[in-house]
Each structure stands twice: as C-alpha cells, then as structure tokens.
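Here we start with a single chain on its own, the form predicted alone, put down as structure tokens.
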Amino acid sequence: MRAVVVGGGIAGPAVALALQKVGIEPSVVEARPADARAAGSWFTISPNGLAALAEVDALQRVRALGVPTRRNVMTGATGRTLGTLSLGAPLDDGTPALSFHRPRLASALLDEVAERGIRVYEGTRVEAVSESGDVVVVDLADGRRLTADVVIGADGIHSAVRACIDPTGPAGRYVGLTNFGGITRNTPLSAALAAESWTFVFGRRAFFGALPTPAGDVVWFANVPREPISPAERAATTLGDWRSQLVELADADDGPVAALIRDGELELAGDNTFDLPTVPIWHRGRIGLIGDAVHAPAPSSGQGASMALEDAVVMASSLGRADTVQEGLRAFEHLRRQRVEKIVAMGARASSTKTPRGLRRVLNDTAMRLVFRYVVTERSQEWVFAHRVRIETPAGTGDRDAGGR
C-alpha cells in the first residue's frame, strides 16, 4: 500500500514514520521550502506525546533538542503563585516532558524521514486531491501528479485536504488571542525562574510564559487579547514595534517578563490563534485527516503536538490492521474522536481564563488558587498525560493496543 502524507510539520513526518513501520510505503508533501521554515515559537510535548515518538523510533534523535519541563507554575500579575501543575510522570527511561523550538523539531523529523528512504516533496503545495477508481490523485502546484492508495492530510488548521474532503466543513475559530514568541540569550534572569518549569503569568493586559534553558537562555511567549492581526498590519509592523508593544503590556505586571522581552529577540510575531472544536467529517473514501487538520486545540491545552503524535501512531496502526483503507480510516476516527474533542474543549476553557479585567481578574486569581489546589491536579490530569498509544503491525500478536490506554 502507498500513502501520500500532506504536511511536513510535526504530524506529517510522524505518521510517515509510523506508516513505514506497519509496512505502508509513504511519501510526504511539504509546501514550504526549507529556508522558509525558521519562524516559530516553543511548545511542550508531554509524556503521552513523547511515548508516541518513541513508538516510531524518533525520540532518541530529537531528545537533545528538547528542554526538560516537569511542571507549569501559574502566577498572577502580582507575582504570587496561584498553583503548580505537574506535566505527568516521566517515561520509563526517566524522560520528562520536553519543550522544543517547533521549527527545529519539525526539521529533525523531516531529516529522519529522508534518512529512512521516504520521499519528501518540498516547496510545493497541494492544489487538489481526488479519487479515481482505486487510487487517490494528488495534484501539486508545480505540475506533478502523485497517486496513492490513501492520502492523509496532516496540513494544519487551514488544511487544504480537509477542504477537499468536505468543502462545506468548518474553518478554524479565532480564539481572541494573538501569539508572540522569543528568546533572551545568556541572561541572569534565568535564575529568577523555576528550573525545568514554564512560569505562566496571568497578567493584567496579556498572558505570558517563560522557560529557562540549561544554557542560561530564557524562551518566552505572549498571548495578547485583541482583534485578529490583518496582513496589512503585520506587513507594516516591525519586530521592534511588536517588541515595544509587548514590553508595554508586560510592564503592568510584577516579575521579570518585561525585562526578558526588552532584552530578547522575537522568533514569532503576530500569529493569530485558532482552534477547531469539531469536524463532522474526518474522512471520505481513501482520504483522511490527522492532527490540527481535524482537531486543533488552543495552545492553552498544551496538547496540540502530543495529540498529533498520538494520531500518527493510531492512524498507521488502524490502516495496517484493516482489510480496506476505508475500514482503517473509520477505525481511526472511532479510537480518537472522543479523546481529542475533550482536550480541545479543555483548551478552549483555559483560553477564556487568560486575561480577565479589573475586579474579575482579582476574583479570577482567588478562584484559580482553589482550582489548582482542588480541581486541576496531577491526579485529575492523569488521563491526559498517562495515555499511551502503541504501534500494531499486521503481524502483531494482538497484545498491543493501538487505541491507547
């Protein structure tokens, strides 16, 4: 069986590696050329996502790119700690959650794909996906035409493959936040932050996060509540202008964030944040979807990449075990829909708490201290972090659960 995977971010390379493990021959199409994939911020892959990377034999390759991240420390605008949340028990080999610079991780995974002999078509977009008899035809913008037994859209929240499956289907929903990310290098302010932890600040004007690295740098992000940034505004605003705006927002709060932004450099600027609460149609015929293309959570969930990696393993196992492609795509949806939509809903609720105003902010801080003490606890989040998916090949013994546990 041959598969075309559309998308070379995190989900695409991972599902290509997983497909190869179950005996399916994949190729990957990535729209952006290598020199256009440098922009991006940092994100965390929790143990459930790292376990999926290990299943496709890719964790060892990328482990050194990650910063160990054992917990999230939530603080208010005054610097007072509101609560601390573990990011789950480490893997059996002791690996905790890891935070990555997204472009570096994606590049490393694509390199792993190429080294395993999987064909990668870079710098060209998919213009159409259609079924023709027993094959799927993928027309590329550069004029090439690919054929396969199955096409998997791993092309993100604005998925072209999703539009081919269901032209009337939902688009991404703007969550009311714009995203910025950067790094401050070799800064003594790293010592003011908890080690191996994201410090999150529920600020007066924006929501911030900062993570110290073992090298003495601090990576950080800002979620700013506002109307979506238009292409014209983005083109007219320099990185220096954006940084000045962020410093002004952070100056309203206690703590080191304003200084970190002032002394740092932006790696991602003016990114409108979307989620995708529910997609009625996950597959049609021999065409299916994984990752953000079918269930994009808001960044507040902390699970976007981990969900995509879980998807990769379950999709490959479902196709590998099925008698037909269509049966495999139906099995994938059956195994995944309930879990991922629950996590998307969780992320949406978290986004709504990021930037309350005035008295509501004071009340919010009080309520959140109670929430993190009694409601959002390590035990209550175990269903997220302790979940494990497994590769099951057609010749498997049946003792490995592709759906997870």
Ligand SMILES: Cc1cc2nc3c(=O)[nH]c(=O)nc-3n(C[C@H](O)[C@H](O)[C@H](O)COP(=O)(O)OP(=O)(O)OC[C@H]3O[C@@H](n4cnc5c(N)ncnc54)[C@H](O)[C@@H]3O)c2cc1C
Contents of the next structure:
Amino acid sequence: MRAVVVGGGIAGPAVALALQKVGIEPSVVEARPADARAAGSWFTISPNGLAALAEVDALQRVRALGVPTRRNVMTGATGRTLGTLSLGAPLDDGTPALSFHRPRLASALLDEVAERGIRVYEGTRVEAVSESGDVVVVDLADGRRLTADVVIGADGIHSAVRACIDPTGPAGRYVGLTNFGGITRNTPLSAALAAESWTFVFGRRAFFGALPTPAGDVVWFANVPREPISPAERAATTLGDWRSQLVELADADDGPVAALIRDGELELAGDNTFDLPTVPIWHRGRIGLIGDAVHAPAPSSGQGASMALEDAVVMASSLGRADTVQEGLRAFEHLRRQRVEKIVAMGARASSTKTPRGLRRVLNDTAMRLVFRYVVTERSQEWVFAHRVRIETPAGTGDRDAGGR
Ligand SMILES: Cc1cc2nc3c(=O)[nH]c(=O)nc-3n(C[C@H](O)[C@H](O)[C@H](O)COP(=O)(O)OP(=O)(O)OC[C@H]3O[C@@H](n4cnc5c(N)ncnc54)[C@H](O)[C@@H]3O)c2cc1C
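The form predicted together with the named molecule is what I need now, so please give it after the form predicted alone.
Shown next: the complete complex, the earlier chain at its head.
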C-alpha cells in the first residue's frame, strides 16, 4: 500500500516513519523549501510524546537536540512561586521531557525520513486532494500529480487537506494571545532560573516563560493578550520594534525576563495563536488527518507536538491492522478523538488564565496558588504524561495507558 503524507513538520515525518514500520510505503510533501526549514522557536515534548518518537526509532537521533525539562515553575509578577508542576515521570531509560528548537527537530526528523529511503518532496505545496476510483490524487503547486492508496494530512492548523475533506469544516479559533519566542545566548541571567525547568511568569501585562540550557543560554517566550496581529502590522514592525514592546511589557514585573528579552534575539515574532477544538469530520474515503490539522491545542497546553507524535503512531498502527483504509481511518478516530479533544479543552483553559485584567490579577495569584496545590497537580496530569502508544500489528490496541489498560 502507498501513502502520501502532506506536511513535513512534526506529525508528518513521524507518521512516515511509523507507516514504513507497518509495511506501508510512504512519501512526504512539505511546502517549505529545504533551505528555509528554520522557522519557529522552542516547544516541549513530554514523556508521552517522546515515547512515540522512540516507537518510530527516532528518539536516539534527536535526543541530544533536546534540553531536559523536568518541571514548570509558576511564578507571579512579584517573582513569588505559585506552584510547581512535574512534566511527568521520565521514560524507562531515564529521558525526561525535552524542550526542542522546533525547526531543528523538524529538520532532523525529515533527514531521518530521507535516510530511511522515504521520498520527500520539499518546496512544493499540496493544492488539492481528491479521490478517483480506488486511488487518491494529490495535486502539487508545481504541477506534479501523485497518486496513493491513502493520504494523510499532517499539514498543520490551516490544513489544506482538512478543507478537501470537508470544505464547510471549522477553521482555527484565535485564542486571544500572540506568541513570541527567542534566545539569549551565554547569559549570567541563567543562574537566576531553576535548572531543567521552565519558569513561567503570570505577569501584569503578559505571560512569559524562560528555560536555561546546559550551554548557558536561556530560551524564552512571551504570550501577549491582544487582538490578532494583522499582516499590515506585521509588515510594518521590525524585530527591534517587537523586542522593545516586549521589554516594556516585561518591565512591569520583577525578575530577569525583561533583561533577557533586551539582551536576546527573537526567533518567532508576532505569531497569532489558534486552537481547533472539534473537527466534526476527521476522514473521508481514503483521506485522513493527524496532528494540528485535526485537533490543534493552544500552545499553552504544552501538548501540540506530543499529541502529533502520538497520532503518528496510532494512525500507522490503525492502518496496518485494518482490512481497508476506511476501516483504519475510522479506528484512528475512535482511538484518538476523546483524548485529544480533552487536551485541547485543557489548553483553552490554560490560555484563558493568561489574559489578566487589572485588579483581578492580584486575586488571581492567590487563586492560582490554590489551583496548583489542589487542582492542577502531578497526579491530575498523569493521564496526559503517562499515556503510551505502541505500534502493534496486526492485533492489539495500538493505544493504551502506561498501566496497560
Ligand atoms: C513554521 C512553524 C513554526 C512553528 N513554531 C512553533 C514554536 O515556536 N512553538 C510551538 O509551540 N509551536 C510551533 N509550531 C507549531 C507546532 O509545530 C505544532 O503545533 C505541533 O508540533 C504539531 O505539529 P504538526 O506536524 O501537526 O503541525 P506543524 O508543525 O504545523 O507542521 C505542518 C507542516 O505542514 C506544512 N504544510 C502546510 N500546508 C501544506 C501544504 N498545503 N502542502 C505541503 N505542506 C504543507 C507546513 O509547512 C509544516 O511544515 C510551528 C509550526 C510551524 C509550521
């Protein structure tokens, strides 16, 4: 059986590797050209996502690119700690959650795909996907046409494949926050931050995160509550302008964040953040979806990449076990919908705590200490981090908890 995977971000390469493992012959189409892979900043992959990477034999290759990230330390605008949240028990080999520079991870995964003999078409966009008898036809922007027995849309939140499956389906929902990410190299300010931890600041004007790396750098991000940034505003604003605005926002809080941004460089600027809570139609005929294309959580969930990796393994297992493509796509939805929609809802709640208003901010710190003590705890998050997916063909569940349920 031949598959075309649309999208060479995180979910795309992972599903290609997983499909090959179950005996399906994939190829990957990625819109970005090979010399423009370097877009984006940092995100974290928790043990549930790392286990999926291990399942497609890719963890070994990318582990050294990741920065160990054992916990999130939540602080208020005065620098006072509001709570600490573990990012889950490490894998059996001791690997804890890892934070990655997204472009570096995506690039390494695509290299791995190519090295395993999987064809990668880079620098060309998929424009249309349609069924014709027993095959799916994929039209590329450069005029080429591919055919396959199944097409997997792993083309992100603004998925073209999703629109081909259901032109009336929902689009991404703006979550009220813009996202900026950057790095400050070789800085003494890293000593002010807890090691192997994201320090999150529920600031007076914005939400910030900072993570020290073993190399002595600090990676950081800012979520700014505001209306979405228009293309015109983006075009008129330089990186220096954005940085000045962020420094001004961070200056309202105690702690090292304002100085970090002042001394650092922006890698991701003015990204409007969206989520995608419920997509009614996940597949049609021989065309399916995974990752952000079908269930994007807001970045605040910290689970976008991990969910995409879990999906990749479960999709390949489902197709590998099924008698027909349609049955495989149905099985995938059945195994995944409930979990991913619960995580998207969790991300939406987390985003809403980042949009403080005036006096409520003061009350929030007290309320939040209680939340991190009694509600959002290591135990309450275990269903997220301890989940394990496996490639199992032809029998087995392909998707189960660490407890073997
Ligand atoms: C350029 C970029 C930068 C990002 N930076 C960050 C970040 O700094 N922090 C963070 O938390 N998250 C970031 N994300 C989002 C994050 O990668 C995803 O939320 C998550 O990893 C889920 O992965 P995914 O593979 O489903 O989707 P994505 O990672 O979005 O990957 C989708 C891929 O599909 C490709 N694509 C889209 N349309 C087509 C088409 N028609 N034909 C062919 N290819 C297509 C895109 O170029 C992309 O490579 C970024 C995403 C992108 C695309």
